[in-house]
Amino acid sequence: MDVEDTKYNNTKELILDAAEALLQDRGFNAFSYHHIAQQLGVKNAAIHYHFTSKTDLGTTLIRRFRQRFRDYTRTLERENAGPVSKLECYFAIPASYLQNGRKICPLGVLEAEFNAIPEPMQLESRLLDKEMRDWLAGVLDDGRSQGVFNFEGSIVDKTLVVVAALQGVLQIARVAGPQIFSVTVRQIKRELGVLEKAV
(Lines of atoms letter the chains of each structure in order from A and count residues from 1; the text may use other names and numbers.)
(Lines give C-alpha, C1' and ligand atoms only; values in the text may rest on other atoms or scores of the structure.)
Protein backbone atom coordinates (compact mmCIF):
# COMPACT_ATOMS: atom_id res chain seq x y z
CA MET A 1 0.00 0.00 0.00
CA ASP A 2 1.50 3.33 -1.05
CA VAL A 3 1.30 6.68 0.71
CA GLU A 4 -1.74 7.83 -1.27
CA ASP A 5 -3.65 4.65 -0.42
CA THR A 6 -2.81 5.08 3.26
CA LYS A 7 -3.94 8.70 3.20
CA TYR A 8 -7.17 7.71 1.42
CA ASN A 9 -7.98 5.00 3.97
CA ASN A 10 -7.08 7.21 6.94
CA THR A 11 -9.34 10.00 5.71
CA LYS A 12 -12.17 7.54 5.11
CA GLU A 13 -11.82 6.16 8.65
CA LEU A 14 -11.76 9.66 10.12
CA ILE A 15 -14.99 10.47 8.30
CA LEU A 16 -16.59 7.28 9.62
CA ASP A 17 -15.36 8.04 13.14
CA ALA A 18 -16.91 11.51 13.01
CA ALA A 19 -20.16 10.15 11.57
CA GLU A 20 -20.30 7.49 14.27
CA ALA A 21 -19.91 10.05 17.05
CA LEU A 22 -22.60 12.26 15.52
CA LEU A 23 -24.95 9.31 15.02
CA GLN A 24 -24.68 8.27 18.66
CA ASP A 25 -25.04 11.81 19.94
CA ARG A 26 -27.69 13.31 17.65
CA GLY A 27 -29.14 10.55 15.46
CA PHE A 28 -28.61 9.91 11.76
CA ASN A 29 -31.05 12.50 10.46
CA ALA A 30 -29.77 15.26 12.73
CA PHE A 31 -26.34 15.68 11.16
CA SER A 32 -25.08 16.50 7.67
CA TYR A 33 -21.86 16.36 5.72
CA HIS A 34 -21.34 19.95 6.84
CA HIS A 35 -21.14 18.83 10.49
CA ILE A 36 -18.53 16.21 9.61
CA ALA A 37 -16.58 18.66 7.46
CA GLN A 38 -16.51 21.22 10.29
CA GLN A 39 -15.33 18.63 12.76
CA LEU A 40 -12.53 17.39 10.50
CA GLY A 41 -11.58 20.79 9.08
CA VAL A 42 -12.24 19.77 5.47
CA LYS A 43 -14.64 20.77 2.71
CA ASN A 44 -17.88 18.89 2.02
CA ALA A 45 -16.40 17.79 -1.30
CA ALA A 46 -13.76 15.79 0.56
CA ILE A 47 -16.50 13.73 2.19
CA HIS A 48 -18.40 13.29 -1.09
CA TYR A 49 -15.17 11.97 -2.61
CA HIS A 50 -15.26 9.02 -0.19
CA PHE A 51 -19.04 8.69 0.20
CA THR A 52 -21.10 9.89 -2.73
CA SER A 53 -24.27 10.05 -0.64
CA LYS A 54 -25.25 10.07 2.99
CA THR A 55 -26.96 6.73 2.41
CA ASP A 56 -23.61 5.33 1.28
CA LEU A 57 -21.97 6.75 4.40
CA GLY A 58 -24.66 5.36 6.70
CA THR A 59 -24.60 1.91 5.10
CA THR A 60 -20.82 1.72 5.33
CA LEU A 61 -20.98 2.83 8.95
CA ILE A 62 -23.41 0.04 9.88
CA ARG A 63 -21.26 -2.51 8.06
CA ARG A 64 -18.36 -1.30 10.15
CA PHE A 65 -20.42 -1.82 13.33
CA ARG A 66 -21.18 -5.36 12.16
CA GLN A 67 -17.55 -6.13 11.44
CA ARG A 68 -16.44 -4.67 14.76
CA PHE A 69 -18.93 -6.83 16.63
CA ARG A 70 -17.82 -9.94 14.74
CA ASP A 71 -14.17 -9.19 15.50
CA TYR A 72 -15.01 -8.66 19.17
CA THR A 73 -16.91 -11.93 19.53
CA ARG A 74 -14.29 -13.90 17.59
CA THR A 75 -11.66 -12.65 20.00
CA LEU A 76 -13.74 -13.96 22.89
CA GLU A 77 -13.99 -17.33 21.14
CA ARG A 78 -10.23 -17.49 20.60
CA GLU A 79 -9.74 -16.72 24.29
CA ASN A 80 -12.15 -19.54 25.21
CA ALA A 81 -14.25 -17.13 27.27
CA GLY A 82 -17.07 -18.75 29.23
CA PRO A 83 -20.70 -17.56 29.21
CA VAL A 84 -20.31 -15.27 32.23
CA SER A 85 -17.19 -13.63 30.81
CA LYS A 86 -18.92 -13.18 27.47
CA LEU A 87 -21.90 -11.61 29.20
CA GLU A 88 -19.62 -9.19 31.07
CA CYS A 89 -17.96 -8.27 27.78
CA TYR A 90 -21.39 -7.69 26.26
CA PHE A 91 -22.26 -5.34 29.12
CA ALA A 92 -18.96 -3.54 28.53
CA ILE A 93 -20.09 -2.41 25.07
CA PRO A 94 -22.94 -0.11 26.22
CA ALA A 95 -20.89 0.85 29.29
CA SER A 96 -18.26 2.26 26.93
CA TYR A 97 -20.90 4.35 25.15
CA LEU A 98 -22.05 5.75 28.47
CA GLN A 99 -18.50 6.60 29.54
CA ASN A 100 -17.82 8.26 26.20
CA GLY A 101 -20.14 11.22 26.57
CA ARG A 102 -23.39 9.42 27.44
CA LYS A 103 -23.83 8.23 23.89
CA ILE A 104 -26.65 5.99 22.70
CA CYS A 105 -26.19 2.46 21.35
CA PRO A 106 -25.74 2.78 17.54
CA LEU A 107 -28.30 0.05 16.92
CA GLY A 108 -30.70 1.74 19.34
CA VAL A 109 -30.42 4.99 17.37
CA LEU A 110 -30.97 3.20 14.07
CA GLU A 111 -33.97 1.31 15.41
CA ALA A 112 -35.50 4.52 16.77
CA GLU A 113 -35.08 6.18 13.36
CA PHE A 114 -35.80 3.02 11.36
CA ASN A 115 -38.78 4.37 9.43
CA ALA A 116 -36.83 7.50 8.49
CA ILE A 117 -33.57 5.95 7.27
CA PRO A 118 -32.96 4.78 3.68
CA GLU A 119 -33.75 1.17 2.73
CA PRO A 120 -30.11 0.05 2.37
CA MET A 121 -29.50 1.20 5.95
CA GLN A 122 -32.65 -0.56 7.11
CA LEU A 123 -31.34 -3.81 5.64
CA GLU A 124 -27.96 -3.43 7.35
CA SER A 125 -29.67 -2.50 10.62
CA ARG A 126 -31.75 -5.68 10.49
CA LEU A 127 -28.60 -7.73 9.91
CA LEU A 128 -26.78 -6.03 12.79
CA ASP A 129 -29.75 -6.58 15.10
CA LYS A 130 -29.99 -10.26 14.14
CA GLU A 131 -26.26 -10.91 14.51
CA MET A 132 -26.09 -9.31 17.94
CA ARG A 133 -29.22 -11.00 19.28
CA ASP A 134 -28.24 -14.39 17.84
CA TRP A 135 -24.84 -14.16 19.52
CA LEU A 136 -26.31 -13.15 22.88
CA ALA A 137 -28.90 -15.93 22.62
CA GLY A 138 -26.06 -18.40 22.14
CA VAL A 139 -24.32 -17.06 25.25
CA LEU A 140 -27.48 -17.36 27.34
CA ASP A 141 -28.15 -20.84 26.01
CA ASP A 142 -24.60 -22.00 26.81
CA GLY A 143 -24.81 -20.44 30.26
CA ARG A 144 -28.07 -22.13 31.10
CA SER A 145 -26.80 -25.46 29.76
CA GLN A 146 -23.68 -25.15 31.92
CA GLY A 147 -25.67 -24.19 35.01
CA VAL A 148 -24.21 -20.70 35.45
CA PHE A 149 -27.44 -19.00 34.35
CA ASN A 150 -30.83 -19.91 35.77
CA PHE A 151 -33.88 -18.15 34.38
CA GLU A 152 -37.40 -18.93 33.25
CA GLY A 153 -38.76 -18.55 29.76
CA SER A 154 -37.29 -19.03 26.34
CA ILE A 155 -33.78 -18.02 25.31
CA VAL A 156 -35.19 -15.78 22.57
CA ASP A 157 -37.50 -13.95 24.98
CA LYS A 158 -34.80 -13.42 27.59
CA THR A 159 -32.39 -12.16 24.93
CA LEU A 160 -34.90 -9.56 23.81
CA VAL A 161 -35.47 -8.39 27.38
CA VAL A 162 -31.72 -7.99 28.03
CA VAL A 163 -31.13 -6.09 24.78
CA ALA A 164 -34.12 -3.81 25.33
CA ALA A 165 -33.08 -3.07 28.92
CA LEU A 166 -29.55 -2.09 27.92
CA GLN A 167 -30.63 0.09 25.02
CA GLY A 168 -33.30 1.76 27.12
CA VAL A 169 -31.08 2.46 30.09
CA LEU A 170 -28.57 4.31 27.92
CA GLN A 171 -31.30 6.79 27.07
CA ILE A 172 -32.54 7.01 30.66
CA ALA A 173 -28.96 7.58 31.85
CA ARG A 174 -28.79 10.78 29.83
CA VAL A 175 -31.43 12.22 32.14
CA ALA A 176 -31.10 10.24 35.36
CA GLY A 177 -27.30 9.90 35.43
CA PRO A 178 -24.84 7.10 34.68
CA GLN A 179 -25.36 5.27 37.98
CA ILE A 180 -28.67 3.99 36.62
CA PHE A 181 -26.73 1.78 34.20
CA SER A 182 -24.99 -0.26 36.90
CA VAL A 183 -28.33 -0.68 38.71
CA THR A 184 -29.86 -2.10 35.53
CA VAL A 185 -26.94 -4.46 34.90
CA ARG A 186 -27.17 -5.81 38.46
CA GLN A 187 -30.89 -6.45 37.99
CA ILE A 188 -30.30 -8.23 34.68
CA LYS A 189 -27.76 -10.48 36.42
CA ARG A 190 -30.26 -11.25 39.18
CA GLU A 191 -32.88 -12.18 36.62
CA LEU A 192 -30.40 -14.40 34.79
CA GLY A 193 -29.56 -16.12 38.07
CA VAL A 194 -25.83 -15.53 37.59
CA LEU A 195 -24.05 -17.28 40.44
CA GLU A 196 -22.10 -14.81 42.58
CA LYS A 197 -19.06 -17.07 42.56
CA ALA A 198 -19.08 -17.06 38.77
CA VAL A 199 -19.18 -13.27 38.36
The other form holds:
Number of protein chains: 2
Amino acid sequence: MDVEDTKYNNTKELILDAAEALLQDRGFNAFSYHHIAQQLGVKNAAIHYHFTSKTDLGTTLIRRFRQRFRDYTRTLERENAGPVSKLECYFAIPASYLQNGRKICPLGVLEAEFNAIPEPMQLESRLLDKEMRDWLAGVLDDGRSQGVFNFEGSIVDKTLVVVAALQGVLQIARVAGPQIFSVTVRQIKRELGVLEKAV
Amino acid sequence: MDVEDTKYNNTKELILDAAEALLQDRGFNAFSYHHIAQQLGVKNAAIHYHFTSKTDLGTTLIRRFRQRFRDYTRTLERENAGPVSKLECYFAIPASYLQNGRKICPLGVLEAEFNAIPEPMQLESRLLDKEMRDWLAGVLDDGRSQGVFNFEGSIVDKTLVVVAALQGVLQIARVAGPQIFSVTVRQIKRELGVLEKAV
DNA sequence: GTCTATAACGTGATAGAC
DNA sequence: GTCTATCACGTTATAGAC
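In place of the form predicted on its own, output the structure of the form predicted together with a further copy of the same chain.
Zooming out: every chain and molecule, the one shown earlier first.
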Protein backbone atom coordinates (compact mmCIF):
# COMPACT_ATOMS: atom_id res chain seq x y z
CA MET A 1 0.00 0.00 0.00
CA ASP A 2 1.86 3.03 -1.21
CA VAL A 3 0.95 6.66 -0.83
CA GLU A 4 -1.26 6.63 -3.89
CA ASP A 5 -3.73 4.31 -2.28
CA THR A 6 -4.49 6.70 0.52
CA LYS A 7 -5.11 9.50 -1.95
CA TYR A 8 -7.14 7.66 -4.56
CA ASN A 9 -9.19 4.52 -4.74
CA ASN A 10 -10.51 4.88 -1.26
CA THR A 11 -14.19 5.33 -0.63
CA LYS A 12 -13.81 8.61 1.19
CA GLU A 13 -12.37 10.30 -1.87
CA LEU A 14 -14.98 8.71 -4.13
CA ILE A 15 -17.74 10.01 -1.88
CA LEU A 16 -16.31 13.50 -2.11
CA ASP A 17 -16.09 13.23 -5.89
CA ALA A 18 -19.72 12.18 -6.16
CA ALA A 19 -20.87 14.81 -3.70
CA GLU A 20 -18.93 17.49 -5.55
CA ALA A 21 -20.59 16.61 -8.84
CA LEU A 22 -24.01 16.56 -7.20
CA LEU A 23 -23.40 19.90 -5.50
CA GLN A 24 -22.49 21.66 -8.72
CA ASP A 25 -25.31 19.94 -10.58
CA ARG A 26 -28.27 20.20 -8.21
CA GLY A 27 -27.22 22.22 -5.18
CA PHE A 28 -26.53 21.20 -1.60
CA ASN A 29 -30.14 20.84 -0.49
CA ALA A 30 -31.16 18.84 -3.54
CA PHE A 31 -28.90 15.84 -3.12
CA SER A 32 -28.93 13.20 -0.41
CA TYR A 33 -26.75 10.49 1.03
CA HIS A 34 -28.85 8.09 -0.96
CA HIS A 35 -27.86 9.74 -4.26
CA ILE A 36 -24.19 9.30 -3.43
CA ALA A 37 -24.60 5.77 -2.11
CA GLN A 38 -26.47 4.67 -5.22
CA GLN A 39 -23.80 6.17 -7.47
CA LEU A 40 -21.00 4.34 -5.61
CA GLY A 41 -22.91 1.08 -5.29
CA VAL A 42 -22.84 1.17 -1.50
CA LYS A 43 -25.44 1.75 1.19
CA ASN A 44 -26.47 4.86 3.03
CA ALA A 45 -24.69 3.90 6.25
CA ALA A 46 -21.36 3.53 4.49
CA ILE A 47 -21.33 7.24 3.74
CA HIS A 48 -22.11 8.01 7.37
CA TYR A 49 -19.07 6.00 8.41
CA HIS A 50 -16.81 8.40 6.47
CA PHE A 51 -18.79 11.58 7.11
CA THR A 52 -20.80 11.59 10.30
CA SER A 53 -23.12 14.35 9.12
CA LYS A 54 -24.03 16.03 5.87
CA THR A 55 -22.64 19.23 7.33
CA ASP A 56 -19.34 17.42 7.79
CA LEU A 57 -19.42 16.25 4.19
CA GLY A 58 -20.27 19.71 2.87
CA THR A 59 -17.57 21.41 4.90
CA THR A 60 -14.93 18.92 3.82
CA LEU A 61 -16.02 19.48 0.24
CA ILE A 62 -15.41 23.21 0.40
CA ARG A 63 -12.07 22.69 2.14
CA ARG A 64 -11.08 20.46 -0.75
CA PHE A 65 -12.00 23.21 -3.23
CA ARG A 66 -9.82 25.60 -1.26
CA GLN A 67 -6.90 23.21 -1.15
CA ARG A 68 -7.21 22.46 -4.86
CA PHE A 69 -7.15 26.13 -5.72
CA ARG A 70 -4.11 26.67 -3.52
CA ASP A 71 -2.30 23.80 -5.22
CA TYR A 72 -3.28 25.10 -8.63
CA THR A 73 -1.99 28.62 -8.04
CA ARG A 74 1.18 27.32 -6.42
CA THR A 75 1.88 25.26 -9.50
CA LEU A 76 1.44 28.34 -11.66
CA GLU A 77 3.84 30.18 -9.39
CA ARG A 78 6.41 27.42 -9.63
CA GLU A 79 6.16 27.53 -13.42
CA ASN A 80 6.72 31.29 -13.37
CA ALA A 81 3.49 31.84 -15.29
CA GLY A 82 2.83 35.43 -16.33
CA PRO A 83 -0.42 37.35 -15.73
CA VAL A 84 -1.85 36.54 -19.15
CA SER A 85 -1.15 32.86 -18.69
CA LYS A 86 -2.56 32.94 -15.17
CA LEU A 87 -5.71 34.61 -16.42
CA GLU A 88 -6.15 31.92 -19.06
CA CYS A 89 -5.82 29.26 -16.39
CA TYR A 90 -8.40 31.05 -14.30
CA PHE A 91 -10.87 31.07 -17.19
CA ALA A 92 -10.13 27.37 -17.72
CA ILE A 93 -11.77 26.51 -14.39
CA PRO A 94 -15.35 27.59 -15.21
CA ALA A 95 -14.80 26.40 -18.78
CA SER A 96 -14.18 22.88 -17.48
CA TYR A 97 -17.27 23.11 -15.26
CA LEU A 98 -19.38 23.95 -18.28
CA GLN A 99 -17.96 21.18 -20.42
CA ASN A 100 -18.26 18.62 -17.67
CA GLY A 101 -22.06 18.55 -17.60
CA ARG A 102 -23.03 22.21 -17.37
CA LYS A 103 -21.90 22.43 -13.80
CA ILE A 104 -21.69 25.85 -12.18
CA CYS A 105 -19.24 27.49 -9.81
CA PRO A 106 -19.40 25.83 -6.38
CA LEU A 107 -19.36 29.23 -4.74
CA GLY A 108 -22.33 30.29 -6.81
CA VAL A 109 -24.30 27.30 -5.57
CA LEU A 110 -23.35 27.88 -1.96
CA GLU A 111 -24.12 31.58 -2.14
CA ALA A 112 -27.49 30.97 -3.78
CA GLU A 113 -28.41 28.57 -0.98
CA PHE A 114 -26.47 30.55 1.60
CA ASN A 115 -29.33 31.05 4.05
CA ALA A 116 -30.20 27.37 3.85
CA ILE A 117 -26.81 25.75 4.47
CA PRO A 118 -25.14 24.96 7.81
CA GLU A 119 -23.03 27.66 9.41
CA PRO A 120 -19.71 25.79 9.11
CA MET A 121 -20.26 25.68 5.36
CA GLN A 122 -21.03 29.39 5.31
CA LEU A 123 -17.73 30.10 7.01
CA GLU A 124 -15.77 27.94 4.57
CA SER A 125 -17.54 29.64 1.67
CA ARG A 126 -16.36 33.02 2.86
CA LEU A 127 -12.78 31.78 2.97
CA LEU A 128 -12.96 30.26 -0.50
CA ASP A 129 -14.33 33.49 -1.93
CA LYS A 130 -11.67 35.60 -0.28
CA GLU A 131 -8.81 33.38 -1.41
CA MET A 132 -9.92 33.20 -5.03
CA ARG A 133 -10.73 36.88 -5.34
CA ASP A 134 -7.51 37.97 -3.66
CA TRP A 135 -5.50 35.80 -5.99
CA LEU A 136 -7.19 37.17 -9.12
CA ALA A 137 -6.76 40.72 -7.84
CA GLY A 138 -3.03 40.05 -7.60
CA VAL A 139 -2.96 38.76 -11.16
CA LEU A 140 -4.79 41.81 -12.47
CA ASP A 141 -2.51 44.09 -10.49
CA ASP A 142 0.63 42.44 -11.85
CA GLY A 143 -0.72 42.43 -15.40
CA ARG A 144 -1.54 46.09 -15.29
CA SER A 145 1.84 46.97 -13.81
CA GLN A 146 3.56 44.98 -16.54
CA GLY A 147 1.44 46.64 -19.20
CA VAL A 148 -0.09 43.40 -20.52
CA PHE A 149 -3.55 44.36 -19.21
CA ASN A 150 -5.26 47.64 -19.87
CA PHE A 151 -8.51 48.42 -18.10
CA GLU A 152 -10.40 51.17 -16.32
CA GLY A 153 -11.17 51.34 -12.61
CA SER A 154 -9.49 50.02 -9.49
CA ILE A 155 -8.16 46.50 -9.06
CA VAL A 156 -10.85 45.59 -6.54
CA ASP A 157 -13.68 46.91 -8.71
CA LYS A 158 -12.39 45.16 -11.81
CA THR A 159 -11.81 41.88 -10.00
CA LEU A 160 -15.37 41.86 -8.74
CA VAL A 161 -16.84 42.38 -12.18
CA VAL A 162 -14.75 39.59 -13.68
CA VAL A 163 -15.50 37.09 -10.93
CA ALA A 164 -19.20 37.96 -10.80
CA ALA A 165 -19.59 37.80 -14.56
CA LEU A 166 -17.97 34.38 -14.81
CA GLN A 167 -20.06 33.03 -11.95
CA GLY A 168 -23.20 34.49 -13.43
CA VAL A 169 -22.68 33.37 -17.00
CA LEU A 170 -22.23 29.72 -15.99
CA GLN A 171 -25.67 29.87 -14.42
CA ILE A 172 -27.25 31.69 -17.34
CA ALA A 173 -25.77 29.09 -19.69
CA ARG A 174 -28.23 26.60 -18.23
CA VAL A 175 -31.20 28.50 -19.62
CA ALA A 176 -29.54 30.17 -22.60
CA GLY A 177 -27.20 27.44 -23.82
CA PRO A 178 -23.46 26.81 -23.40
CA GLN A 179 -22.41 28.95 -26.35
CA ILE A 180 -22.87 32.14 -24.34
CA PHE A 181 -19.89 31.24 -22.18
CA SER A 182 -17.12 31.82 -24.70
CA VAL A 183 -18.92 34.94 -25.87
CA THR A 184 -18.78 36.33 -22.36
CA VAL A 185 -15.16 35.37 -21.81
CA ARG A 186 -14.29 37.10 -25.07
CA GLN A 187 -16.00 40.28 -23.86
CA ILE A 188 -14.27 40.09 -20.47
CA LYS A 189 -10.89 39.77 -22.18
CA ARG A 190 -11.72 42.70 -24.42
CA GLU A 191 -12.41 44.83 -21.40
CA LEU A 192 -9.18 43.69 -19.77
CA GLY A 193 -7.26 44.78 -22.85
CA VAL A 194 -5.78 41.35 -23.49
CA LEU A 195 -7.33 40.62 -26.88
CA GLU A 196 -4.99 38.50 -28.94
CA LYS A 197 -6.59 39.49 -32.22
CA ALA A 198 -8.42 42.59 -33.34
CA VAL A 199 -12.21 42.41 -33.44
CA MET B 1 -65.65 44.78 -2.80
CA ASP B 2 -63.87 46.88 -5.37
CA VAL B 3 -61.12 45.96 -7.79
CA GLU B 4 -58.43 46.48 -5.19
CA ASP B 5 -59.66 43.59 -3.14
CA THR B 6 -59.07 41.12 -5.89
CA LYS B 7 -55.53 42.36 -6.36
CA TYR B 8 -54.44 42.71 -2.76
CA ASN B 9 -55.57 41.39 0.58
CA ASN B 10 -56.42 38.01 -0.82
CA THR B 11 -54.62 34.95 0.39
CA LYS B 12 -53.44 33.88 -3.04
CA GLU B 13 -51.40 37.03 -3.49
CA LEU B 14 -50.08 36.85 0.06
CA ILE B 15 -48.93 33.29 -0.55
CA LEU B 16 -47.09 34.40 -3.66
CA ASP B 17 -45.45 37.24 -1.76
CA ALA B 18 -44.25 34.91 0.97
CA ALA B 19 -43.08 32.30 -1.51
CA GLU B 20 -41.23 34.91 -3.52
CA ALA B 21 -39.33 36.12 -0.46
CA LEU B 22 -38.50 32.57 0.53
CA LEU B 23 -37.34 31.70 -2.99
CA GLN B 24 -34.91 34.60 -3.16
CA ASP B 25 -33.77 33.99 0.40
CA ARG B 26 -33.31 30.22 0.60
CA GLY B 27 -33.96 28.75 -2.84
CA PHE B 28 -36.85 26.70 -4.18
CA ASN B 29 -35.88 23.38 -2.61
CA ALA B 30 -35.20 24.89 0.79
CA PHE B 31 -38.65 26.23 1.58
CA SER B 32 -41.87 24.33 2.17
CA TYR B 33 -45.58 24.89 2.31
CA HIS B 34 -45.21 24.89 6.06
CA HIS B 35 -42.88 27.90 5.96
CA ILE B 36 -45.44 29.88 4.00
CA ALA B 37 -48.38 28.72 6.09
CA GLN B 38 -46.64 29.65 9.31
CA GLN B 39 -45.78 33.09 8.00
CA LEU B 40 -49.39 33.78 6.97
CA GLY B 41 -50.88 32.25 10.10
CA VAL B 42 -52.81 29.62 8.16
CA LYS B 43 -52.48 25.87 7.77
CA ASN B 44 -50.72 23.78 5.19
CA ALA B 45 -53.90 22.75 3.41
CA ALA B 46 -54.94 26.36 2.83
CA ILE B 47 -51.96 26.81 0.54
CA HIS B 48 -52.89 23.70 -1.36
CA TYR B 49 -56.33 25.12 -1.99
CA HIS B 50 -54.78 28.04 -3.91
CA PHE B 51 -51.90 26.13 -5.48
CA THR B 52 -52.51 22.44 -6.01
CA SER B 53 -48.82 21.61 -6.20
CA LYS B 54 -45.53 23.24 -5.36
CA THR B 55 -44.72 23.12 -9.06
CA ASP B 56 -47.86 25.13 -9.68
CA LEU B 57 -46.82 27.68 -7.07
CA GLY B 58 -43.30 27.93 -8.47
CA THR B 59 -44.49 28.35 -12.03
CA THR B 60 -47.00 31.02 -11.08
CA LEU B 61 -44.25 32.80 -9.20
CA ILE B 62 -42.01 33.04 -12.26
CA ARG B 63 -44.93 34.13 -14.43
CA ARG B 64 -45.51 36.94 -11.96
CA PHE B 65 -41.87 38.01 -12.24
CA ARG B 66 -42.27 38.07 -16.01
CA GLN B 67 -45.46 40.11 -15.83
CA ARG B 68 -43.94 42.52 -13.37
CA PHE B 69 -40.94 43.12 -15.60
CA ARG B 70 -43.21 43.66 -18.59
CA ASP B 71 -45.26 46.20 -16.64
CA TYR B 72 -42.12 47.92 -15.44
CA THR B 73 -40.60 48.33 -18.89
CA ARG B 74 -43.92 49.44 -20.36
CA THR B 75 -44.13 52.16 -17.76
CA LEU B 76 -40.64 53.33 -18.69
CA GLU B 77 -41.71 53.35 -22.32
CA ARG B 78 -44.81 55.37 -21.55
CA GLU B 79 -42.67 57.89 -19.68
CA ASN B 80 -40.34 58.19 -22.69
CA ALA B 81 -37.38 57.27 -20.51
CA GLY B 82 -33.99 57.48 -22.21
CA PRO B 83 -31.34 54.72 -22.24
CA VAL B 84 -29.44 56.17 -19.27
CA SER B 85 -32.61 56.41 -17.24
CA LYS B 86 -33.66 52.92 -18.26
CA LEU B 87 -30.28 51.57 -17.24
CA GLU B 88 -30.59 53.20 -13.84
CA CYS B 89 -33.98 51.59 -13.40
CA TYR B 90 -32.50 48.24 -14.37
CA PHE B 91 -29.78 48.58 -11.72
CA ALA B 92 -32.46 49.53 -9.21
CA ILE B 93 -33.95 46.05 -9.37
CA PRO B 94 -31.00 44.09 -7.92
CA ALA B 95 -30.29 47.05 -5.61
CA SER B 96 -33.72 46.64 -4.06
CA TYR B 97 -33.16 42.88 -3.71
CA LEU B 98 -29.98 43.54 -1.78
CA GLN B 99 -31.53 46.13 0.48
CA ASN B 100 -34.57 44.01 1.16
CA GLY B 101 -32.78 41.30 3.11
CA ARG B 102 -29.84 40.36 0.89
CA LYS B 103 -32.08 38.62 -1.57
CA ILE B 104 -30.62 37.54 -4.89
CA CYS B 105 -31.90 37.53 -8.46
CA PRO B 106 -34.73 35.01 -8.82
CA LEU B 107 -33.20 33.79 -12.07
CA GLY B 108 -29.92 33.16 -10.31
CA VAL B 109 -31.66 30.96 -7.77
CA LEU B 110 -33.57 29.05 -10.41
CA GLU B 111 -30.50 28.55 -12.57
CA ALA B 112 -28.41 27.39 -9.61
CA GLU B 113 -31.07 24.78 -8.78
CA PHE B 114 -31.98 24.27 -12.42
CA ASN B 115 -31.44 20.51 -12.49
CA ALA B 116 -33.49 20.11 -9.34
CA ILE B 117 -36.62 22.08 -10.20
CA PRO B 118 -39.71 20.88 -12.09
CA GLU B 119 -39.67 21.17 -15.87
CA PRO B 120 -42.49 23.74 -16.08
CA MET B 121 -40.39 26.03 -13.93
CA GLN B 122 -37.38 25.45 -16.15
CA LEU B 123 -39.39 26.55 -19.17
CA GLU B 124 -40.65 29.69 -17.46
CA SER B 125 -37.10 30.49 -16.36
CA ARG B 126 -35.92 30.42 -19.95
CA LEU B 127 -38.63 32.87 -20.94
CA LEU B 128 -37.84 35.24 -18.09
CA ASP B 129 -34.15 35.23 -19.02
CA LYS B 130 -34.84 35.88 -22.68
CA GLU B 131 -37.26 38.72 -22.01
CA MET B 132 -34.99 40.52 -19.58
CA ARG B 133 -31.85 40.11 -21.63
CA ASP B 134 -33.54 41.15 -24.88
CA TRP B 135 -34.87 44.27 -23.22
CA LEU B 136 -31.47 45.28 -21.83
CA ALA B 137 -29.85 44.59 -25.20
CA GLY B 138 -32.31 47.06 -26.73
CA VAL B 139 -31.43 49.66 -24.14
CA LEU B 140 -27.69 49.25 -24.74
CA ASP B 141 -28.25 49.40 -28.49
CA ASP B 142 -30.27 52.60 -28.25
CA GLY B 143 -27.80 54.17 -25.85
CA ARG B 144 -24.87 53.45 -28.10
CA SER B 145 -26.71 54.77 -31.15
CA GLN B 146 -27.56 57.94 -29.30
CA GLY B 147 -23.98 58.33 -28.13
CA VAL B 148 -24.81 58.24 -24.41
CA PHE B 149 -23.09 54.87 -23.96
CA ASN B 150 -19.59 54.08 -25.10
CA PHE B 151 -18.34 50.50 -24.85
CA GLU B 152 -16.37 47.86 -26.70
CA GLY B 153 -17.78 44.69 -28.22
CA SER B 154 -21.13 43.67 -29.64
CA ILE B 155 -24.48 44.37 -28.01
CA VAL B 156 -25.05 40.70 -27.21
CA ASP B 157 -21.61 40.24 -25.66
CA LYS B 158 -21.91 43.38 -23.58
CA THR B 159 -25.42 42.58 -22.41
CA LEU B 160 -24.31 39.18 -21.19
CA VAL B 161 -21.44 40.59 -19.15
CA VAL B 162 -23.68 43.18 -17.50
CA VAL B 163 -26.47 40.75 -16.67
CA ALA B 164 -24.08 38.04 -15.47
CA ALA B 165 -22.06 40.46 -13.34
CA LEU B 166 -25.15 41.83 -11.61
CA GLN B 167 -26.51 38.36 -10.96
CA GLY B 168 -23.15 37.20 -9.68
CA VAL B 169 -22.39 40.12 -7.43
CA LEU B 170 -25.68 39.80 -5.54
CA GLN B 171 -24.66 36.26 -4.67
CA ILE B 172 -21.11 37.20 -3.74
CA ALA B 173 -22.48 39.97 -1.52
CA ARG B 174 -23.72 37.26 0.81
CA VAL B 175 -20.20 36.13 1.64
CA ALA B 176 -18.34 39.38 1.03
CA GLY B 177 -20.80 41.95 2.36
CA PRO B 178 -23.33 44.27 0.71
CA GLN B 179 -20.85 47.07 0.08
CA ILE B 180 -19.41 45.24 -2.93
CA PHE B 181 -22.63 45.82 -4.85
CA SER B 182 -22.32 49.55 -5.45
CA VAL B 183 -18.63 49.04 -6.21
CA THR B 184 -19.52 46.62 -8.96
CA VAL B 185 -22.28 48.79 -10.37
CA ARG B 186 -19.83 51.67 -10.50
CA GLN B 187 -17.37 49.56 -12.47
CA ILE B 188 -20.09 48.36 -14.85
CA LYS B 189 -21.12 51.95 -15.51
CA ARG B 190 -17.52 52.91 -16.09
CA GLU B 191 -17.22 50.24 -18.72
CA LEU B 192 -20.45 51.35 -20.34
CA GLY B 193 -19.09 54.86 -20.63
CA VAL B 194 -21.90 56.43 -18.60
CA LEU B 195 -19.92 57.72 -15.64
CA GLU B 196 -21.46 60.93 -14.33
CA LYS B 197 -18.28 62.06 -12.62
CA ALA B 198 -14.63 61.45 -13.31
CA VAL B 199 -12.88 58.83 -11.24
C1' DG C 1 -61.84 29.18 2.05
C1' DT C 2 -59.86 27.08 5.89
C1' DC C 3 -59.63 23.46 9.06
C1' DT C 4 -58.15 18.50 11.11
C1' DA C 5 -56.38 14.25 10.09
C1' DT C 6 -53.74 11.33 7.65
C1' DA C 7 -51.31 9.13 3.97
C1' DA C 8 -46.97 8.18 1.42
C1' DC C 9 -42.54 9.22 0.91
C1' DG C 10 -37.62 10.89 1.30
C1' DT C 11 -34.29 12.40 4.44
C1' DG C 12 -30.39 12.46 7.98
C1' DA C 13 -28.89 9.67 11.37
C1' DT C 14 -27.92 5.63 14.75
C1' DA C 15 -27.42 0.68 16.57
C1' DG C 16 -25.63 -3.49 16.10
C1' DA C 17 -24.34 -7.73 13.18
C1' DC C 18 -20.85 -9.29 10.02
C1' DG D 1 -15.50 -0.80 6.41
C1' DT D 2 -19.91 -2.11 5.00
C1' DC D 3 -24.18 -4.18 5.87
C1' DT D 4 -29.44 -4.51 7.60
C1' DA D 5 -32.82 -2.54 10.25
C1' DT D 6 -34.89 1.12 12.28
C1' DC D 7 -36.01 5.75 14.06
C1' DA D 8 -37.59 10.52 14.05
C1' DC D 9 -38.66 13.99 11.26
C1' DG D 10 -40.08 17.07 7.45
C1' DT D 11 -42.21 17.10 3.14
C1' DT D 12 -45.93 17.17 -0.57
C1' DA D 13 -50.39 16.02 -1.06
C1' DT D 14 -55.37 14.38 -0.34
C1' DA D 15 -60.02 13.48 2.02
C1' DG D 16 -63.59 15.18 4.31
C1' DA D 17 -65.69 18.20 8.11
C1' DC D 18 -67.00 22.96 9.02
